[in-house]
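Listed next as structure tokens is one chain, alone, in the form predicted alone.
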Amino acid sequence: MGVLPNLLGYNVRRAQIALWRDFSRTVGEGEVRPALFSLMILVEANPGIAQIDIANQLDIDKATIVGLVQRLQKRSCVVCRQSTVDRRRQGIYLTDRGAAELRQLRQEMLEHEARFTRLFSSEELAQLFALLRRIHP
């Protein structure tokens, strides 16, 4: 193997496919993806939040942002209202159907987690994230 146990980008990325494996077999039947979860998670803690908002708390580009909501709104999860604030920004909503379906999304990505999230105590955990986090800001 060479160096690459031994390079940081090398082990994030196995772990990265780990938690990626997993959670395309246990969440949302294969059909909802991590940047999809995240949407309906921010939408529902921030009703009315515009698409931009959300592409830069993701760090998600704005064009990927509106084919997610596209289809969140083919699968009437999500409505997009006029601000009256502003009338050129549209805020996204999520709707009954959406909300629903996030709560057994949110159930699986907490099992999901579990799985992995219990190879480590809680003060490895905590430090984990704390170490990862000095990566992205």
Second form
Protein chains: 2
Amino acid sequence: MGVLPNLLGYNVRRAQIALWRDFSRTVGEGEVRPALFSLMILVEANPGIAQIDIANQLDIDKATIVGLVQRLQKRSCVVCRQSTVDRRRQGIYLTDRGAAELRQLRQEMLEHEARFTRLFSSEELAQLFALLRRIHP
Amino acid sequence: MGVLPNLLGYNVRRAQIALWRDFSRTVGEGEVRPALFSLMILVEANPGIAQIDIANQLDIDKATIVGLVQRLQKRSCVVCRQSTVDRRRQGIYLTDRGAAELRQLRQEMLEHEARFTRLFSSEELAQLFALLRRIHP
DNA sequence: TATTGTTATACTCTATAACTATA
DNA sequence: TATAGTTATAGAGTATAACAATA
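Alternative state: the form predicted together with the DNA, after the form predicted alone:
Let's see the whole complex now, leading with the same chain.
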């Protein structure tokens, strides 16, 4: 088949597609994908976080965040409240419904994770994490 | 920042985005991305390969291949010739121009790869490959 | 009946550029 | 001037469903 299997980028991409597929088919009834899930996790852990902070933490452009937040607003999972100290900022908060949904999502996500992490010993997993983090410092 | 950095899926996704960005900015003047590149590599290594075989090797749906092949046809990088033994099949071949373009692309891709592989010792790299392959068997 | 290629359609995620309101 | 959010637009890559031609 050639050189492809010996390329780092190819192997990471294939792994990512495999994970994405399993996630899509098992988490959130196919309506929530990794990016949206990450955003919910972030909002839960940082109530009132602003879009710009999300963009920086996830290392993606702030314009990309807008659409994700709007999708969560439409699902009534988050609300935005303008900051009183800096009116440019809008704090994002999980709603009760969002929190409930996230509980379910987290459960499904953990089962999804487990289907892959159980392929590794804990030493191997720690090693894999360390190596991947060197790629996205 | 919470639980995200301890998730396998999150780390693979972040690594993939980092690799994708570097690839986009350094290979093929931003006009060729990993999927198209993979397809060219596959066609070069298997002259006359059919779309269905590409789909199987890359583990993506055959409908997805159509658009990629058409883009390469428009760039005059590949040609399709109907098989004489099974007229449903269309063998895909790299043109001279495609081969020349691929030589340039491969050089840029190797430099791109090197920017990441040099973050690891050869043992670490072998380990990383082995671990990633367990995720996409 | 099954397979190959195709079309149509839709979705996620990302990006850039330019704008508004605010600081 | 700089920052936060937004809008508009674009593009890659994936998927499903249905179809024609061929086997």
